[in-house]
Partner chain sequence: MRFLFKTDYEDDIKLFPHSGYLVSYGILLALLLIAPYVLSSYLMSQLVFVCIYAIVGVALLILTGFTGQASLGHAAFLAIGAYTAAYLQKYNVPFPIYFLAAGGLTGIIGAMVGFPALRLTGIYLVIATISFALIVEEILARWESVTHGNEGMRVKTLSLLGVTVPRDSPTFYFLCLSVLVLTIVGTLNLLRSPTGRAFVAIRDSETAARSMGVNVALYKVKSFAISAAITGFAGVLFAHKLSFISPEMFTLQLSIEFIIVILIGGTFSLHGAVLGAIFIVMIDPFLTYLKDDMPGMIAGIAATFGAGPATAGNIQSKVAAFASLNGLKGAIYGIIIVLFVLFEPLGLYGRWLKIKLFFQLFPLYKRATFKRQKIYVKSERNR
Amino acid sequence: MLDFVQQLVSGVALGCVYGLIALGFVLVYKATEVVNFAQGDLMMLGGFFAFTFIGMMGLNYWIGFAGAVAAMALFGMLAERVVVRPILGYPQFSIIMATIGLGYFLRSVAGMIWGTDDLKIETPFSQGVLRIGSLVLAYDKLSVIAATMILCTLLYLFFNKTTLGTAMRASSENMLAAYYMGIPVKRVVSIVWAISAAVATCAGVLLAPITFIHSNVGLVLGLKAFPAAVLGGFGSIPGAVVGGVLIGVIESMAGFYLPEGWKDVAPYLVLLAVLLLKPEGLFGHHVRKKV
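Write the structure of the given chain, one chain only, in the form predicted on its own.
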């Protein structure tokens, strides 16, 4: 039973990281109907920025964290302006290839600047453990879960209780109608990309105590986070987080209880089963097309 609880907590913590990356996929897709396949690499770059501020420059953890989030928010706006906006309106395949190319570019630049070694960020939660009887839970994993819950609550309040959040939701529902209503759609899209990059950075910094940061970590985790977004229902913000947690828990349990090799396969088998039964995902809205 203790092993089960520990694996459950580990899976939820890893799933929270998947969920935050998936959240970035969903935010960009809802605003622009573009699938940003560089989302995982934005997480990687945010992690490297945090390592630079905290590990190399010696800044306080929280200041370095905030600095990395701010830097990546600006980078997200720049990426949208330079890479995506000039080709909006072209076939979706062109935009997808542009984001894939952006991911390759970011991995190459990160390798040239920070090298190919695995890096780790020391956090206030790296060492401690919580003991409940015979159960031992690491603070780093609990901190990931708590931070994800706080971040999701803040995003919910932002999108539902602020004027800018309402404008973003309106743009995601009908961009043309939002434009006619006087909403600055281009600025809103840039801000969505900034929020997406900032959320990805949070995922990268939260991941640092659990695993190492390297130039390919974004590609690996992005391939796990994309199915999480699909599982939850592509376009559903709560679904992205729930899908990420489910993928993380299934992966953790399969790695502990099933033979070697099932850890990476099991989440995709569950994804296929869910999509066969509920093609729109767990939280997606089914659209019936008239023939």
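Mind sharing the form predicted together with its partner chain? What's above is the form predicted on its own.
What comes next is one chain alone, with no partners or other molecules.
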């Protein structure tokens, strides 16, 4: 039983990271109806930025964290301006390929700059555990869970309660109509990329104590975040986090109770099952078009 709870908590913590990456997918998807395949790589880059600020320049953890988030938000805008904006409004396939190319590029360049070693960031949560009875919970895992909940709530409020959030949803439904209604679609898309890069950076920094930062971490975790986003229904913010947590727990449980090998396959089997049975996901809503 204790094992089960222990696995559950570490699964939830891992799942929250998947959820944070999936949140990035969802943000971009909600606003532009495309999936950013470079999301995991943005996370990796955010982690490296934070490492540069904290590990190499010796800044305070929180200042370094904030600096990395700000730098990555700017980088997200830049990437949007250079790669996505010229092909906005073209078929999805083009944008998917462009973001795959961007991810490739970021991965290689990060490998060139920071090398291929595993890097580690010292965080205030690195040491210390919370003991409840005989249950041992590490602070770094709890910090991931807490941060995910805070970010998710903030983003949910942002999308559903603010004018800018409404503008984003409108431009995703019908870009041209939104433009005619006076929504600055280009600026909206640019802001969405900035936010999603910032969220990715949070994921990267929080992840640093759990799995180390290296140039391929974005690819590995990004691929795990797809099942999370699909499970929650692409386009639903709470869905992304719930999907991420479910995938994390499934993976953790499969690693513990099933023979070796199932751990890596389980998330994708779940993904295929979800796509077959309920393609709109757990939280997605299926709208039929009226003719």
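For clarity, a rigid core is taken as the largest C-alpha set superposing within 1.5 Å between two forms. Positions refer to the first chain, counted from 1. Please read all numbers here as calculations on a predicted model, not as lab measurements.
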Core-aligned, is the CA shift for Leu219 between these two forms 2 angstroms or more? no
How about Leu78 - superposed on the rigid core, does its CA move between these two forms by 2 Å or more? no
Per-residue C-alpha change between these two forms, Ala177, threshold 2 Å, rigid core fit: yes
